[in-house]
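A single chain comes next, written as structure tokens; it is the form predicted on its own.
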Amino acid sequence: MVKQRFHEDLALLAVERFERGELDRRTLLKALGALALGPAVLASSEVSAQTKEIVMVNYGGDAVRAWDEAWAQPFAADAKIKVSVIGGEPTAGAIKAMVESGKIVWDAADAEAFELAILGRDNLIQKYDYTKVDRNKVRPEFVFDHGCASYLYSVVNGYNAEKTGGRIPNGYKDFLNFKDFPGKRAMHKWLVGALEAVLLGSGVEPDKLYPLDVKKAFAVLKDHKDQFLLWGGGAASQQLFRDGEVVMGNIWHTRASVLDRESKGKLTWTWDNGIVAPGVLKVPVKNPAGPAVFDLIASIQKPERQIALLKILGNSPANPAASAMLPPDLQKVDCGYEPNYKRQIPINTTWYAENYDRVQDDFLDLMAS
């Protein structure tokens, strides 16, 4: 608790310096993003005054540099509008806190697609301006009223080829095949891909996967609970494989490709039954930059900017035209490249929007019991 109070005081000092003119908005936003306290502190400041700047926020780390290089700098050069990319905690709760306080400082924030329906229903984010953003540059399954895919990622079945004797698992259909593939399984703590793997492994066909049969999945988990090791972040998932703790299991394709490269194919993955999901940019209501944010989002759809993000960070292009332009080495790691995409299953965002919070809590309770 003392640590939290200290961080809050640091944030308040930063706000005071901004209001005295000693810090510019970008420096302040970076400081608050690092502290993950932006919405709470900004509610009592005048930081959200109109500026000639567009601010995008993601969850930090390498993504800040990647978005800046691939998306922000090229648009800023074209439009002569300053674009700042910051790291923070752009959760649905953070958006809600900003909007309710009336102190909105983000123009676009990284999001899971299933958040859009919930935030849109509560009038916390804007509908997309599809006169600017081109819905035809995104797969139709990833176009929504309040946003469309800006990039793609997949939760794939990674495996240790030495532990499988060189055999390639049949996607998630072998997830529960402990006879032929003995050993523990990695499982995503935050649900996406976890129940899908269990259901596919228990015999559910891909075209019958959604709506997820939670009751059946939970029954299977109870029977094999000691075989699963949960991870909550990408680095943790990689470490499970590096340390030899798991023979196969859930991993983001971006992390799987790193393991494959590092291990020269010993730790690798299969696209079969991967759960493909879109990353979207949600736009808060009354965002400071106004409609210009949709010009930025439209510029992100350009194939060369989608490919740039893939090269820097590993996120796959949302625009199929970009995937079609890739050389073989990048086709291999692109979940949106058509031959790879056909082997996977698009996430059902409607199911997740309606069920995620409830099922997520029940899932963690089950795994902790």
Contents of the next structure:
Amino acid sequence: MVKQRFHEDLALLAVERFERGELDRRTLLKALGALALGPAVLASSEVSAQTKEIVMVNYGGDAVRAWDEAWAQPFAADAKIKVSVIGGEPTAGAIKAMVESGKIVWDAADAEAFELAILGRDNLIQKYDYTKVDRNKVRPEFVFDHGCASYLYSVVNGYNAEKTGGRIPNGYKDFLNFKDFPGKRAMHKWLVGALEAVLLGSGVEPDKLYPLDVKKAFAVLKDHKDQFLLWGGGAASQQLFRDGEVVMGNIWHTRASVLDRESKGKLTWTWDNGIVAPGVLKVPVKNPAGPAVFDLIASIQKPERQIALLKILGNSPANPAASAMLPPDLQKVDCGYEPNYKRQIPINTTWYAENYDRVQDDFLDLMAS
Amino acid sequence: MNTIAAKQYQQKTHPRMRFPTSAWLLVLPLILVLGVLYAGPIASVLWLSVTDPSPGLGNYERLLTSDALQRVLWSTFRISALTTLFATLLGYLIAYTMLHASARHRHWIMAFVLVPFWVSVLVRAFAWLTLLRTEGVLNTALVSSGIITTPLDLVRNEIGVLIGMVHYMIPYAVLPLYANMQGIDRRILNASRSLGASPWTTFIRVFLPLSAPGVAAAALLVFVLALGFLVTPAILGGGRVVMIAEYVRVQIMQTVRWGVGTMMASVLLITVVFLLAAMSRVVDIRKLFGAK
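Let's compare: the form predicted on its own is above, so bring in the form predicted together with its partner chain.
And the full complex, kicking off with our chain again.
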């Protein structure tokens, strides 16, 4: 499965190069043919290593174009190094598979911060070169050995204002308030923000949220299990709100702002109690482009490139200086903008690094039992 | 040809007895490709399941101690069994109808069986979601027509998974059943009727037993395929239903517990191999999968 996806990535890469005019049609078809007919042929050739090229990978969709326009193209123009952005599924497992296969074709991949500790422990990713990347351009809570935030996102409480009768939930404190807000709740399947919402909803104070009281959260979940609809990806979460299946629920702020815009405020969100998490670029060991990848990551920290991503994709700047420069319409959708940030809670990455695998499995088991 | 000669002829042509070396050479490239691209990776999955994170049978031991793993296994088998039951039953009805329909009707029925067969499993899962969700087509129609007052929970639970899986599996049940039924000699049925049996008795005592190999083949095919289902339970189960394939995916991609993930994958593999071995005593597996 991993291999399959990996080949799809390479195919995408080839197609993108074709679209940019770097490959002619014949070469493209040849490349695609090689992928379908002879994986072994491909595995033996170093696809991206010969050229001075940096390959960035994220989870696909609009993010490919956004990273390309906001980050890749400006860097490529300055540094004269080609940067390719491709879509895939660069989970921790995919990185492990790639590194252990010895055929590493990614230089930087989208990651949750807590993956860094897990992958770093097994020497699957590199420590950041902080002589190039400036740790002072990121909030200290989002700087780690194996990476620092390149962008921020928040898992906020979104709600359907029509169904709540215009009432605004008090952050996640009303997450379990089924009396005033009857209806189902959207719930993040991949844990970030899920237990937080439940605990805050059952009366835990924000400053005592971490370490998460898993036992308590699970007990609450068990009591109201039928009230939660799990979503695994951003599109699915949007669909739950659009279809009117949920009255509120945790959702990425990027998706919440899209819903707000398209529904003219009918589907919206509150910053209160949002769980702010860093998006990090993890760098696999022996990445093909070598140390140049850290020049790219450093260039991403520039305020204008941080703001460009916010404009195109909605991901918030990790650099507070960028948030301070925003016009009012963008301040509204930036989880890192100081007045918004103060209403939210930064995620505790250490807790996730230590507990993620176990609690994630238990969480899925609980929801399925 | 007398019986002895027939027996000798059979022995001569039996593939295991007489498979010339040149034929082996012809399939050698394929065997090599399968070895490298198929057997190799499977061996490494089996190997990982006893070596990661530490050598031994620790991962398999979890099967005995972990309620969660047992639940995943149990729901996988339960859902697969129910899917098999419904798909085979519905498939039997369709195949039986096809057998007795006019040629033109038969073609239409076949088309309706086969066309969904070509639609992507992902598209079908989302289509069911659209139809069955709380404010979906079906519930909206039922509520607005006053038949029910609160929407039915038809999706994001086991019912939804079953609907999606049965729908997906029906062609797999129809095809072997229809092939089998076509091979049943109609004169036997006529003989039964002419000897005074009612249509019902003829069906129960004559047709049904004769179609039993088809039922076994269809059920086996559906059950084995259902065990490994990923997309349908993941989408229509809405997190409420976790089957083996989804569990393995989470362990490999998300939580990076490869030992547990490969162990579960191995359990699935071993189960299927045992199932096929057991069923090969009842039905001709080679025929079932078109090898004969």
